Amino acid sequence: MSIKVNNPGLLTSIQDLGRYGFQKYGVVVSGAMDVNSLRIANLLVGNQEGEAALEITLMGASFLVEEDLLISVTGGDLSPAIGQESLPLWRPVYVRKGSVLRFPACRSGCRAYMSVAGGFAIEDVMKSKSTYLRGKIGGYRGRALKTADTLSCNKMPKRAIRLLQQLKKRAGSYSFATVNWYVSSESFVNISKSPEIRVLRGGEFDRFTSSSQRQFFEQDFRISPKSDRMGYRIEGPSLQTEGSFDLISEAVSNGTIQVPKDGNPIILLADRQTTGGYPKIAQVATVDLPLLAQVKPGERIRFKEITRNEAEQLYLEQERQMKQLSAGLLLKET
């Protein structure tokens, strides 16, 4: 089974949950921006959550299926189609070979995540199949995808082809067809203009002015079209503490907010360095993670503090909401 990419479109590539275990030696993560959606992708067509799928940003990507194929289509609405049929988001649908899939345009959200039964036939690099691009590893030979690019996919689990044939029988002529349920998405991510990111107060949160502090929390902030994978660059009132101080480099993870000379923060995301050594403003929660990987740049965001209790307890909600999916999809039939 493969499919074919007629056109990669702003930036399609492979990402899986990342590569752990690693940073020690300065290799970075990588892994799916918005990892909800991407294990949720799996989850529909009966893959591990952490099989590696695309991920496919803002517009214009479009795919060849060249064998009947079971797919799932989450995240972000790019408005997928298949001829003038838009595709159903969030469920299993099989697609028809020679079918060509498109991602025209992007209607909410900023990325989506498309994963084939099987998972594809990708080796993994350091435990991961994810795609470094500045690294040039992982992923499809270490880049994002080309035109003509073919992908191959591994064989499907039994329980992915017995819905694959029921779906094609209900399918008829028609190009694809797809179940009578759909997983629904808003309390994993829930895609919204201006949204609030919930953060912790940042190891150096103090050394900055009182009114840098108010500002954080009171003025809202737009994603500078600067921004990329390893980081949002964000626009709004200038951050500056109180003197100047030599900071050691030490430790940072997806969503450490930093804070160089000259005010705009950074958000460090998916391909963020190992270490960094501006002062850090904040830590944006885990739970909330997948939410800012769904917002266009322009778009404009606001920042809401909560306690490490907090963070914590949202974060174990929404674990247990994806174990009761995982086992509600293992009952589901067409």
The other form holds:
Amino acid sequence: MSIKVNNPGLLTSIQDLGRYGFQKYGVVVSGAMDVNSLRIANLLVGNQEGEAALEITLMGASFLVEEDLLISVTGGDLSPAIGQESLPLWRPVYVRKGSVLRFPACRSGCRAYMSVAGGFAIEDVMKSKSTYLRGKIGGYRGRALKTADTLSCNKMPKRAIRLLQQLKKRAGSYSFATVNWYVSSESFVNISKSPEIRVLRGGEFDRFTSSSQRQFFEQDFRISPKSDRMGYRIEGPSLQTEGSFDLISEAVSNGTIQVPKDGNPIILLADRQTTGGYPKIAQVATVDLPLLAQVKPGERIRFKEITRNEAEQLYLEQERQMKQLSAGLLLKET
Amino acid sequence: MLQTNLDENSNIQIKPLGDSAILVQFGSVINREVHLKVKAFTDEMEAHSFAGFIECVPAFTSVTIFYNPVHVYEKYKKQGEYVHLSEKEQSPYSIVYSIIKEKLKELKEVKEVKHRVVDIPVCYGGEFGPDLEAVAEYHHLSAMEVIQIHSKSEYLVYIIGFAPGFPYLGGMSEKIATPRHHSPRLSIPSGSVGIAGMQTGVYPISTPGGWQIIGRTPVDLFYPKENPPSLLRSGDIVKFKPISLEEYKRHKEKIL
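Since the structure above is the form predicted alone, I would like to see how the form predicted together with its partner chain looks, so please show that one next.
So here's everything in the complex, that chain up top.
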């Protein structure tokens, strides 16, 4: 079973939940930018939530499905379609052999996730299938997908085969068929224009001038076109520290907002380096990282301060809901 | 033998890095003493980790511990541990904070830190070390003297960072400290040994860079298919051993 890349679009790569445990060797974590959409895409087709899937960016991707497949597409709405028919998001979908699945234009969000039942046949490198693009490590030959690449799929689990057979019957002569339910995604990634991103104060927040501290929370920031999987450069008021000081490099994390001397903040994301030496004004709450990953360059965001305790409670609650969703999907029939 | 005293009250700061990581800071200057504390604590955390522990990232003066808040919370809540914390305090962070505090208490006695010593053979000069002569001239030394000085020191690996497997080494003699090139070379071959200011290092993968390149090692520093994937780790002692071009070639053939 396989999928052939007709067109990789702007950027398509294999990602899972990231390469943890090797940061002390300088190995970047990588992984899906919007982990919640990836997890749900997997759960929908009966995979383990951390299975590797395609991360498809903004527009232009197109794939030839070479065998009957059970897939799901989640995350940003890149208007996926087969022929003239829109392919619905957030549900398991049967796709007939020979269909061409296109992602022509971005309607909302920035990144879509496509998983196949059984997962892609990709080898682990340092316990992960994620592609670290700059380091040429993991994923499909350590790189983004290119036209004519062929991705093999693993054998499907029995449950997925059963669902595929049922949906195939339902499809009749159509290219695809789906179930009459879907996952409501709002509690996991509430994609919206100019969202409010919840943050905690960073380690050096107090070193910034009081006007920079105020502006950080009161003004909008625009995501620069020079943003990528490594980090979002954001444009807004220039942020300055009280006098200059040198910081000794220490570990940074997904969502760390650091401010170089030029005053323009950078939000570190999936492909961030393991350590950094710039003052950290804030840290994005883990629950809002998927939302941030769905904001595209040119769009605006605003930061809202929450306490560490609030961030933790939000995360615990989100994970309770994910657990419920996972259990619920196991009971679902078509 | 290197020893360190992890006294709980000796200026150790603990603070959160977001909602899923915690930073333990052992000092505010880069030196061997602080490094030993970093190393002792990292070794201890890795040997006796806790439920929800993901990984430690040691840096020059600090160790950051990444954890899964859900696993931490469920495990310790279930066991009814940390009941001395008030209901409001029973957050994943407070639990990890308490675990670390206890760890630091246990580590209070003088702790012996074991260092691995790693020899790295280097073929200095020639096509592998295009900047060796320039470095020598800069200091009014002969190329041979630069090699002797560079290969005589013992270097401490403070951290691995910047690129996979790239060691930040401390301990180079000031006698050969040389500024970077004004404009970086587009590609420096993997294995290149360079000098930048007071630092020396080895490029594990081919990358652009402005360092003064004085030699090359036939040894791989990074091999993504193995575990651990890096020849070096934080806390290692590195010694550079000068080898001839013939030895370099023999070594390369052995690897292939």
